[in-house]
Amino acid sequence: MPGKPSGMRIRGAGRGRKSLAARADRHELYEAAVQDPPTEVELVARQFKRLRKRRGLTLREDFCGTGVFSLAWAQSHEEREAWGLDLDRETLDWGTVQRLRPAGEAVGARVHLLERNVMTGLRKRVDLVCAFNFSYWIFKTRAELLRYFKAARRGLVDDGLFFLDAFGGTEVPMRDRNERSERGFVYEWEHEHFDALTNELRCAIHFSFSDGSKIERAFAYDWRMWTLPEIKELLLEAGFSKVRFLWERSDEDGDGTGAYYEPKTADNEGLWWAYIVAER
């Protein structure tokens, strides 16, 4: 879920022509730096098949943003259909024009991007509901998050699965900036503020370019960081029958391998990222 461009600023105007920052599209940059829909679709589909012994076909993507995950789901199999829910009309329209229409009618007809509150959901129940990129962290109280988890559960078929992700670690509460070079730009993730009394976390994404220009706060987030025990307890309270955590295996250099397992324990490293699977 791309965040709102709260306080977005473009720095470093070019002379005689627009700077690279001024010409860039923040949604394009976000997709290139943050998202990998085909890989996540493969993970979700594989885990569903492993746990339910059948192919998952229908999916609801909550906080869908541009809907590229929903699109990748529909592209992965000719029988798959996806519904993406979000409240940001501008972002939904961007996804429709820039992603769904170029994908062709055969695929686009099986992707439905709707301006709708995730608490309302759909009349149709689906095999999978997904809320990735920590989007559900916008709910800052226990009551709000429990209400959302109940809404997600209502939207699932009897053997449906709810997928989420979460991050944490010793570095999260610290003010910090991390940079990573991408093709044609530098992606920067900033922890702007963490409140130890409430676990509220403010983060921002910036993009910088070779001509010295920069998009500051291209995306901004105002979250509560939920811990894995809290998430598990709330999912069970919402009525889910079982909650699983998926941890990525690492190679000898400490890099992720793309293979996931269910750990019995997990060290609190500087930064970790986990997937959560809740069984209806």
Ligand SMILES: C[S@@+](CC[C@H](N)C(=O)[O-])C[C@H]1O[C@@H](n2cnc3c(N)ncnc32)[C@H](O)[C@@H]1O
The other form holds:
Amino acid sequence: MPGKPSGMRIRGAGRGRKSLAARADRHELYEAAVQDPPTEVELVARQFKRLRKRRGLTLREDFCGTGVFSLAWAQSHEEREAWGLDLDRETLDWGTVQRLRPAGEAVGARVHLLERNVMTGLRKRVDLVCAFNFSYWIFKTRAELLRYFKAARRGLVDDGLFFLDAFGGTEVPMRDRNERSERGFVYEWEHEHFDALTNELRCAIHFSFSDGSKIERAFAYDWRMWTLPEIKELLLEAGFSKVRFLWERSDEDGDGTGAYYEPKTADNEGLWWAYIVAER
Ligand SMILES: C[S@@+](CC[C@H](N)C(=O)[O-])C[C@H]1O[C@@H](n2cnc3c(N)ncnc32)[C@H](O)[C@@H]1O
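Right, and the form predicted in complex with this ligand of this protein, after the form predicted alone?
In what comes next, the whole complex appears, and the chain from above leads the way.
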């Protein structure tokens, strides 16, 4: 969710009155379509308790964007505190004004959104470091990703856990567009280009509206798609003692149930999405 991506365009609609696209707030649309902070907080809190037999209290959210995950962490327990790190001032400010302040002082005082490089980290060591929505895929070489994993590990207390996510599957390495109707708009995820030589993946999010207007490339990403074995190897090389993959259980219709397990093997699917937990 970096600043406004190059190539962002508002297209179409309404003479006179502003179009729905022109009136929309791309951070709000992103949050509604992509994020579910309370559910994700519950997942990491439960996994921390399962693996460490204590309650996780302090959390660093790398690539925090608007910081809604950090906020949900602080809201989940009165002793919890979160530090969100992101380079993008506009996005941090949006989160502070639109989400942190309305949440009230008691919670807001336990959420710290900092304009800072994740490589720098914090002075303070925390129970959990989380980097979600594949943001670490901006690191495109083994050397860079290893440096980041080392920085995340340095930021953890002795029994701390590092949480990441990743996606893959047969549908990913090709041009593709997927649409989903949300309340009041259509969310579109596009794979603009996948380079078979480098595994670099350029993707974008577009939003369209009932009056025919559209925000094209509201968010755009330039990533290297890392595979699970590569990620595991680099985490171990960075010094983490154990790496676990969490896979979502599905029901008879193949829909996710929200319950996760650690598979011994995993059949490749059209599209899968996994959490990764690394133990310091
Ligand atoms: C895909 S968004 C992720 C937002 C949020 N974590 C989420 O789950 O939706 C990636 C964010 O990473 C930030 N970013 C990119 N490189 C960074 C770096 N080296 N240090 C801190 N933030 C960075 C961008 O500004 C952007 O807000």
